[in-house]
Amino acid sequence: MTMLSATEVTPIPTSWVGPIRVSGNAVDDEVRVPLATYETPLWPSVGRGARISRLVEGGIQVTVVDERMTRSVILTATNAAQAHAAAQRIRERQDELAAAVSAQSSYARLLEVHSEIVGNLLFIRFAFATGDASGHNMVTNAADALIALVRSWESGLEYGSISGNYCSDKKATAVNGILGRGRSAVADILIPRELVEQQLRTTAARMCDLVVRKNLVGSTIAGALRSGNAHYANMLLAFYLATGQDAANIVEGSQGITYAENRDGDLYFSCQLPHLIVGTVGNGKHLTGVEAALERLGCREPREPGENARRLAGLIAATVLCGELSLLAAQTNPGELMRAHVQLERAQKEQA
């Protein structure tokens, strides 16, 4: 097998969009955000949402409601009864497990343990706090240590796998939304009637109808799993690539629900993002462009562990709302979406 002598770099067009006005428990700032994408019409679309955020008092409010990273392991028993007895022992000795995690890591902290038994298979889902890291490697290392500890209790369990898909990593599942994985954030904004009509060229009533008909009913008949949105994945991938995240995590990251209300002509609009697998330290963050982007975003400041990653999650959630708001507004008007794409692509060709 021929080995590559050097790592090649794939160039992706990147634009800093905004600034976006964001408030809440993770960010209180006006910030431009980097979006790396070949789908360059995304930039002005997100930019329209960003412009609206600056015209509304407080802008987009983002509430980070939970933070955790998970790893599930498989241990095998002789039968279900033995697996059940082992699961009970694990619950009873969770403090011992937590101490073992703290002893082998400066940042990892055990939060919860959940178990499932299938036949003689014992699935154990560990949830950890991971500071500013997304935590993939951190939780795998911790899970390795916990497997060894559990097996040392002479429970008769054998090693099955370090990852049992009950985590669940880079797959669209229900468990992540129920038990949590990554940074969970909710972004919302209340847009006055005149801004809805002038900036979005639509009405609150038409927006709410579309959210129900497209995102909720349409997603349901398509078989979507704990998800009802127009295109979270577009903003997530662009932001992830620009900031050194594991891009495959948009699989679970794009699961989320858009919600809207017509409040006497004003538009309440919200995006729920329960699985943002992001961090400000770790793999990919050492690259020059990524490091510069994180510094410009204010995510390299001397803060308590976890606060920089929380800020990053907040900025991502606000960016998703900007893009979701703009696209749905365009889709309330016949032909607007296609006209906008054609105009933007024509302008880009003329500039080339």
Contents of the next structure:
Protein chains: 4
Amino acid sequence: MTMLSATEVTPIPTSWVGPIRVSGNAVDDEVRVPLATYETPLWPSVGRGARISRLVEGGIQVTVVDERMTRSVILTATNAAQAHAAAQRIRERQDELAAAVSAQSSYARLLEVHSEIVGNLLFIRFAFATGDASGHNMVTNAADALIALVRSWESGLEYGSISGNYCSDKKATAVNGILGRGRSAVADILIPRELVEQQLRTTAARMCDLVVRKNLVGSTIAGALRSGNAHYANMLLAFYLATGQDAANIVEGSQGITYAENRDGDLYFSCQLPHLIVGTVGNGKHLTGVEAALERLGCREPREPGENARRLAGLIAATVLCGELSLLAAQTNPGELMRAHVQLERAQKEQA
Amino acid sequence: MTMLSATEVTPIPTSWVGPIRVSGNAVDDEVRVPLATYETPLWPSVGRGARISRLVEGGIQVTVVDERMTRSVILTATNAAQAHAAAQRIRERQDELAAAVSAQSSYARLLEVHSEIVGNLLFIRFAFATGDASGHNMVTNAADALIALVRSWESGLEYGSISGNYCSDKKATAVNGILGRGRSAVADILIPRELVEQQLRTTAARMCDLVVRKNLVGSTIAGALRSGNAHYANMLLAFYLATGQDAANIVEGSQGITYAENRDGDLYFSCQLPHLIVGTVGNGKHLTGVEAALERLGCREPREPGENARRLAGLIAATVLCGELSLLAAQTNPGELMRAHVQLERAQKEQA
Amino acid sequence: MTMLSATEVTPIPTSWVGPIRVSGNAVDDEVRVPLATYETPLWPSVGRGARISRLVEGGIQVTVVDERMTRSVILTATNAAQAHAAAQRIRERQDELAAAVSAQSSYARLLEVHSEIVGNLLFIRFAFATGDASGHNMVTNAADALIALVRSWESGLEYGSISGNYCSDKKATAVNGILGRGRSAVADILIPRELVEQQLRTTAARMCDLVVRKNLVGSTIAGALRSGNAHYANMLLAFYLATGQDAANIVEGSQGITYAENRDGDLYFSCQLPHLIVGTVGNGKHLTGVEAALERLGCREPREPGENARRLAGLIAATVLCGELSLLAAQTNPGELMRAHVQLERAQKEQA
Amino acid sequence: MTMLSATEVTPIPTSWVGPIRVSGNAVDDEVRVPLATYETPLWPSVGRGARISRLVEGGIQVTVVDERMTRSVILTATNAAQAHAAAQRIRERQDELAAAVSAQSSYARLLEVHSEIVGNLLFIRFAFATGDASGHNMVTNAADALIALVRSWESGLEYGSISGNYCSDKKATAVNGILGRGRSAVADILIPRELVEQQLRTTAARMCDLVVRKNLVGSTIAGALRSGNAHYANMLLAFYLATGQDAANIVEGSQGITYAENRDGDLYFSCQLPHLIVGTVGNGKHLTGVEAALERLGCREPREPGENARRLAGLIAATVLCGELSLLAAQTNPGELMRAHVQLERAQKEQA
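Same protein, different condition: the form predicted alone was shown, now please give the form predicted in complex with a further copy of the same chain.
In what comes next, the whole complex appears, and the chain from above leads the way.
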């Protein structure tokens, strides 16, 4: 094909940071994590959080709350009444839909069907379990089959689109957090006052003020959507690239809420990550470096389908917390952020 | 430092796609573009758009509309009246602020100051010209100086945060599109009916229906924010990685609107990219592969400050249009998306 | 009580407009509707739509898609793991919750429980059937009982709030449309080309262009949320006030999407109203004028619980369509909106 | 006209609540305020806040931050390049636009022009000073003239719409708060610990927790937009109706942020109201009851244009704070909200 020149690679600087101490319902381990990024100050920033995790009993606790992958389709009717009749029929015959999905794939399993009608347009959002895969292609394939099945019922519906943006893939939306997409995790930690002061050079009170003013109020006036954090996107990008994930999914991954409480001087600190679109098998995971990274993370073990991916999600959530904690602490002190950048760049130049 | 293991690299598969024919106020050229991604079906998808660009007089026209980089800070007052008095003072003495910025940096130039008051919190959003750099560090540095200057006026304000999330960096928000952040570009093309049918296997009418139903209506019910497109994030990620950009900025980059018109069977097709956070110098741009890529793109020429980065933004916008056009065309036909993926994966396995 | 002076009334100008011809799954009738508003140009505007409804076979078809009322509460845990354990328990014991609701009220019935965890905060959103009432107080009462029940399980949860803003009442949010709140209706009509030209002085093509450019693209760049219409709020306010509804609920009512298609010159026109918070009994409905209005609308008949309120929702949806259709048609013609206002004000002054 | 039956009125129960003690840059007075609503528990709720305002030195301080009214239009070009050229021309010739506005109206004055391009669509958002009027019609009239003027420059632009939803009128959007629309006010108060305990039966710590968890975190997960409050819409509706305002504007009025701080046990409490669309003259203000209400509020005095409306906005902001404070305090105590409703309804029945 003339338009594709021979394939090369772009090398992204990568470091294994940690180890991070992680507990909870998906991981109980002390693990180094790989971060591939041009923004190398991220390494010591996450590293500081990792160090704290090792100094606290149980480290960072991660709770994986849900998992699913979605695809929404558009079917067009003559009018809303016809679309509504079709939606009801789909609800009533959901078992048939589930059977069609299971017949087609040994991994995909239909979990939920959600519909919305706009005029004569019927949007149907299918949610699937997809095992250890992130599931992008699996759900597209399943949705193709489901469209054909629904249309075979002679419901008068026409094909609108295989993707109706109500999925939503690689877009910041509200639906993903409310109805679910990807693995949903919450990471939290309770940091004793002394560690807050010594390791983070701040106090629980100042951290809580900053979380409210910047992450909640600031995000609100910025017109953010279901989101209130400092920089989840940075950690997600670096972790996704290093483990062969489709890193365009950091768009929805970037949404989530950092919440903190001052508990008599100790700092309760948490990161909510409602849509981590990650897998340990599937597209991009067969590359040599990627496989090695997943193995080193302990995410290619013989386990029940889904467990490796859950472990991966747990490690990512803990990593995000490390980086979020560290940056916010720096921002409680005037000038610290810039000083840290300058020092780091100087150190790197001296190394080079 | 014990927590950082020796640096390695993560190699991202990369292909130079095109050339794309681009015209407009930032580029007039025929250029191959580098796409670094694990999602290799993106290459032929963008390639199809590139082919069409070469078949149309003038190709894809890109209009760069604005450019600026921003940082918002939080200062705290006793109450709203005091915050308002300070905000007025800042407006009145904006020249002093501008002078302080210019004294500190030879590239940064203060363009605009925007403030918002929530209770006793004063959010100030500074916008700067940053030459050919994306400007992340430049604006942090400038904001540090501006905080110090404003506080020296004895306005009773205390330091709140160097970043108040009203910037907004790597978050999907409304403020970036409305007040501006990064380079803002619109790419468009008018594709004759025959090309729509032969190259895209669809019609202008079906493309326009899909754009309205999926990108506009579907995004709206998904609860998207200032956004209506199919997959800008994919092209941005690949281009950003290949050229040393901070790819976490695809989060805000992913917002934008695809708009199409059926002009008597010809297809007018456009992509609006209000916040491309890109630079041709600065952090990440000194790496060997990155420098070579920027040079090959013609973005390291001796030009007026900002011109190289504008050219880069123009090429990115054109690339996004190529991929958006191609995917949407595929989605007008039932099953085509999945078939294309399957064929491609088969071809790649055969090559391997 | 010294701070309350004797009660008086504010008289809002009111007119019965129509009749509107309505069909569908909630109404099949020709009905005049009351509009209480200071913005009296609304009357002839809705009146024009009503006239068209009478000229089209079947008139405006309204499909009521769903109905429910919601209240979200906040319970606080020690950490996310504890909150997650509690959320799982609530899911498993949903039958107990449903029984508690039914024991307390003869109308309220628990339909759905949805939870979300942010750090150690557990948000639980309860959805109820509430018969013919809008249900504000019914769901608060039920939620009080449910909090007590859940806390009696010794799950370690503390009271956070009886309302967690995830309900969401009188706020524009995404959750109401996605998970449902109030009665959800879609109104649509197919208007023959001649009527479009004669009655609306426009064409289907121009209407569709306007709907896309203004309601979809314009709303998107404005940063609207799950919304794309011209002025639903106007019709809702006037109808709500005239029928004793809590008109602050026009906030969420104002969200919805107008969608149109050009069908060979005929105009398919639809209004989606996902959250009409309305009732025919309950607070405000006992006032003399309000009762008379509801009776005249045929919404106080002896019917199954919910049917009167569904009829009311259907009439409101049809009324919204009338006003939306008329204003958009006016806006397709330069200057028409202003001319209409000026003429109307002149006419009213002459009458006075 | 056959479709309009003779005009009647809908009487809305109304009470004058207060007086509220208000200070700041728009009001310095102790004023009773009229609230027209079916939700009569609002009266004692606002009354409680009013009582507190009278017990605190200076009462509620209101800072009016900005004022303007807006209208956005759509003009269509051939492509983005042409739209951009036109936008630049409009910026360069803004003085001509301002002159055209001033020539046409003695009150309207052009303040700002903001444009955004989507494909070949040019959205232009005009902001005007409108004296004491809310200005809906004034800005429509001005925008008509501006469209004609711009098109007379032979810029190749066609009429798209007199309103492009980027205004945005009666819709919840981000643009209104960021670029401004209506009068923007912040109300705040510092309540000593004893008053918090005695009058509000709560503590500053519990109020701050609730504000963060419900108004900020809860609103965020609900997918709210630039908004975090409990029930601004209730107070706005009641005040708007009683003073002849277009109450459909509570939709955007409902957006705003309640922010609180625990200052050593004293409660700093604030309400931000970025878009109060209110006037003391113009449509709806000539009705007998309305005029009397505005006079009693002291908003029909001979003052500089805009001052009466600013006073009105200030009184509304203070009233919103009263109601917000009172409801939130009630929600800090389990069961209090429901008990208050029940007691009040019983009291009203006994009175009746």
